[in-house]
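We begin with a single chain expressed as structure tokens, specifically the form predicted alone.
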Amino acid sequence: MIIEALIGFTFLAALVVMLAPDEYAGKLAFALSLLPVVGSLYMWAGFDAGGNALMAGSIAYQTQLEWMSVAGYELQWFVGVDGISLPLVVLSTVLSSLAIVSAWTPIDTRQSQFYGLMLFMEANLLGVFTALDFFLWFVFWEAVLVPMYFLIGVWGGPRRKYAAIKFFVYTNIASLVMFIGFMALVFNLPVGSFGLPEITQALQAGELSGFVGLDPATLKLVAFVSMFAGFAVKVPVVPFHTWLPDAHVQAPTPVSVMLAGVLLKMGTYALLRFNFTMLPDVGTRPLVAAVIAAVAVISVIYGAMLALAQQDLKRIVAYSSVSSMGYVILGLVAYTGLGIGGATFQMVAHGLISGLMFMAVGVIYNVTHTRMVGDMSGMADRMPITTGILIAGAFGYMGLPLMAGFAAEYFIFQGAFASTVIPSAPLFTAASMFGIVIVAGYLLFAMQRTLFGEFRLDSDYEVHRAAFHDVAPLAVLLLCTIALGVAPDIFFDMITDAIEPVVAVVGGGA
């Protein structure tokens, strides 16, 4: 029952913080958020990687209770974790606590509501990564949108309402498209519940029947495309990425941290859990695999080129997320152990590094009140610790060895290169590797202009060193990034054990 305890406590903590006075809300929210961190680390410490895989029918910390019956289908409270979802649960709890601390400086109005919504969002994120009944999962999936809408729309920048509405409309329409595709499968399967393991087993046993003139193979393809399109908006990949820069630029720093660090991973997690696990016979079709690989490579290159053209530090980091998520898609469609394992590891690595980058940019903005590259220079002299951590994070983004980003990208490249599913896999892999060069270009260019040289700031604000509570979350994220880079087996072993059945279905290798 530990999962129920984590989710229930976080919901209760959100309510308590919302009712607390503003002057205590931030500290109280951080204190309460530490219990989910401890709980998730306890789950990680007690997790037995061997055999804990959704497709193998062995799930850790599982609870399955009947909820209600609707139109012949049993709705269940069905939660649990495997080696894919547990690292994301840990990421969600750790990043939520650090994001709350990073809000202490910039959030000075309606603080109790802000921190309450942050905890409410965390509770729903935990539900997304642990729910194993589709109806329950979908409730958590949609509920995440509500706090994010208000966090952007109330505490965001000058165009916050536009960004919040755009985010909500894009993701809501995407959810509808995904929902239709999934239900088209379920209603033509001989299943009595929305349990994801039961549906997965029925699909792989060939129990799908035709629908409105579509044979089972065609119905699978239509459903796969529908779900992929819906999840691709959340990732996001090109051309569904246009909502992301507006949301990031207008959102306050801690919200950007959660958006890039965790919410984007909802899309890639769902792609792995639904598309690539349930419908491997569709994902391994040469044409489908080639199209998805092309989308991945285009996202890598185009996202990096867009970042290269930006002058706003936040937009640079935002577009770099589009590029990084392209690597995840490439690893998933490779259908190799290293490819899918590296993609899952990249979800965690990117969550840490992108969170670090957004926090560092936010700390600089708190002091300078500008994010424009041309408005400042020589910041390293005035804010040495903050800029030092920012530089380290940027090198992590570039794939510096002994940092989490390097390990993730290496796994993905090796797995994609050896893929027998992607036509001309070495060419797609080589093209995606070119993105690293562009990443180095725009990050080094931005750092050179803003952090080094003679000090200059085109505003009247006095630049001083950041407060300890602003720098401490950066240091924690940097240490976590280095720890995963030095010892990727912290998560990678449990990930590879969980994806082994997925790869075995298509006969994929290492």
Given for the second form:
Amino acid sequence: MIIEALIGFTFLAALVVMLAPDEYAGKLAFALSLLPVVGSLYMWAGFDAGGNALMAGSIAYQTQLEWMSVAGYELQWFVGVDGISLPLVVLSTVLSSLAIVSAWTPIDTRQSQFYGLMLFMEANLLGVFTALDFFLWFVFWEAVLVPMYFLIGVWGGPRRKYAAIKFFVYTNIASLVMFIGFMALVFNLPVGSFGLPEITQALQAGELSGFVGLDPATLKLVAFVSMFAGFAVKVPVVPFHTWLPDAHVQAPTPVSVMLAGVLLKMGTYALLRFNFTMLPDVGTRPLVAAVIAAVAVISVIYGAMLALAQQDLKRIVAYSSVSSMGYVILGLVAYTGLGIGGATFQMVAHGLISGLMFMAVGVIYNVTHTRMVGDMSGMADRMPITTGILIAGAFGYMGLPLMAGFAAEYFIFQGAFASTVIPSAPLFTAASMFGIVIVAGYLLFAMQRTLFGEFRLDSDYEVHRAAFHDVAPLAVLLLCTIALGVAPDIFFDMITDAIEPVVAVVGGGA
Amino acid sequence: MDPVLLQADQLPEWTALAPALALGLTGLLLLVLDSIDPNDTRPALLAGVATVGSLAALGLAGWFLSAGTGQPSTNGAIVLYGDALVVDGMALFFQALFASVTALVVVASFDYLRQRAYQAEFYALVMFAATGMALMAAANSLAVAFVALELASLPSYALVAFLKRDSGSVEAGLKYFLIGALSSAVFAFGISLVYAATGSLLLPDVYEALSGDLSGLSGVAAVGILMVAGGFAFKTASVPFHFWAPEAYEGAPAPISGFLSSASKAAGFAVAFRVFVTGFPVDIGIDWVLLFQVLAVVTMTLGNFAAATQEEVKRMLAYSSIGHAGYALIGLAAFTGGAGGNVLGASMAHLLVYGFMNTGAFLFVALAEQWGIGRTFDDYAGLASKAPLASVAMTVFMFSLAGLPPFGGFFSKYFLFAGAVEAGFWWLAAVGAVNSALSLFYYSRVVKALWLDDATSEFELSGTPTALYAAVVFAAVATVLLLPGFPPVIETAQSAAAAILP
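Could I see the form predicted in complex with the partner chain next, after the form predicted alone?
Expanding to the full complex; the earlier chain stays at the top.
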């Protein structure tokens, strides 16, 4: 029942905060958001499940109740976690709390609504990562869009309305495409349930029948492509990434943190669960794998190049997300233990590091009211602690050892290099590794120009040190990043455990 | 309490009509009250009586539904008055729908009518229209269907023209009346042709006669069926008989727009479902299923595209309600595919959810009219900062109409499209899904105006009309909870629909 309690409590907290007076809303929201953190850590401490939840593995904290039965299909309240979802649940709760703290300074209008929506989004994110019934999952998946729409549209920058609507329409149409792809599978399976484990097992038992002239193999391909397209928008993968910079740049800092830290992971999590776990025989077709790997490499390089071209610190971090998520896709399509494991690990690592980067840029913006690289220099003199953390975070992004990013990228490269699925895998891997060089390039370049040298600021604001509550979340994130980098086993063991069955289906190596 | 209390051997059979009777008697009672003291200035009494009456009808229908009255579990449909009326699960389901929309509308009208004359007449007309709708749902004979349809329509014409000092309202009423009269004539002529071919007006007899040998009259029957379909297309505001709808909905008092576009439309569907499914075999003279497939596709596409180009919220809602008629038509268009009960039931469930979300949306418009803040999207800008609760409700209606989870509209559309796919009409579902995705564009314009845009001018909202607020909020709660919260709703609808299949 702990998952229900977590989701229910967070919804309730959202409601309470929504009704609270503006002065207390931020503090109250933070206090209330600590309970989900404790709850998710408690889940982690008591986690004893093995295998993949979708492939007959045991599921922790499982609840399965009938919800309604319609037209021969049973909808269920079916939640639980395995080694893939638990790290993301922990990430969601921790990052939500920190994002709420980081909102204390920049958010100064309609606070109670803002924090209420943040908690509402957190509740739905928890639902996305724990739901094991497609219908339930889809409800949570779509319900994330609504608070995000308002969070960008009401509290965002000058072009917030455009960004909010673009985000909403893009991702909603993507959801529809994905939904239709998935339904094409369900309607042609003799399962009569939307439970993801049942569907996965039926698919792998070869129970799929054809549909209006499509044989099962083609139908699978169609469904795979349609789901991939839907999730690719969420991730986002080049060329479906154009909503992301708009949304990121216009969104207020805490919302960017959630967007990059957790929302993008919904896409990769869903790709892993739906495309790569349910339809491994499509994902491993040489042509499909080559196309996906190519898309991944293009995302890595192109995203990084775009970041290199930006003048706005926030845009730099935003585009770099496109690049980092490209690694995740490459790891997934590699179909090796290290590849998929590394990809899952990268979801968490990138969540922490991109959250850290966005927050740090936000802190600088709070103080200077500009994000343009050309407008400032020498910030290190005035904001030594923030600068230190930002540089540490940037090192994490570049993949310096003993940081979470290094571990994740190392696993991914190792896994992708050894992949038997991607044709000429070493080539793709080598190409994607150029991304690291560009990342180091744009981050060092931006740091160099904004943080070091003579102090100069082309803005009328008095620069002061950031408040304790602005810097504290940065420090927490940095500690988490280092902890995961030093001891990836914290999550990697349970991840490996959950992805082994997926890899075993394909017969890929470690 | 014994779950099958209301069975023939326990209560007289005519009591099965109690929901319809409750509505009709309330209408009469209102007239009596008005004639006792025509100058009575206590609108609360009139609104109270109307509310209690419609809630009583809702309660009775709900009780009968849960008791299994007229359903297969308890001896099947109750047939009354020489088989002219039938009370079964479907009739009761629709009566519950009409009663709940009526209750919402009369509660909301209390504030809307505050400064206006002829309040008793207003409520009485609403109750009579609702009575007509309740009888439409129970009609088992073409003659009753016609009379009930007229009983529902005539008060509606008057209600649309109720703001008699407003030229828009009067013009809308006139248009509605003229087109309504024309379509009634077409409908009546269609009935007479069917009668000529089959020699009966009772739906089961018509079905039997049409299935047998018509000795050269099958052409006559086909033309008759086509004309009957035209009559329903008018009542449900389906293309090509939809022209009146935007005018009428726009000109009418906003609560009446809600009433017409949800309850009255649902009544059209109720009688269309029964007449076509139980009265007209599919393979006789005319393939009316194909007809409805074409109508469904054209109606939803045209309604959605027209709605997307509107500048006024009320007109947008009017066109979007044409779009929704297209979705509901899928129930008839796909019912032959072997999943008839499921898809027809999903249509009914969609109409039920639609009853709440669409009425709610029009009630929000009524609220805005009450405040006098204009009708365009721009006029709604920044309203959320002044009226957050109502704006949340409106947001729920808009997202639900667009079919976003977790609202009721998502589930009902999903069941509808899934039913169509199951029946083999996957292209119908695809058109519906694409339309549904497009509709988000114009529904979200309202949400954008309410929450994201800054007010163009400073406005003061004149108070908080409690009853109107209550109705709006209640409709929002129902929209959120109706299907996801109460799985029996969809299950009841589907079993009721399955029971009427031949």
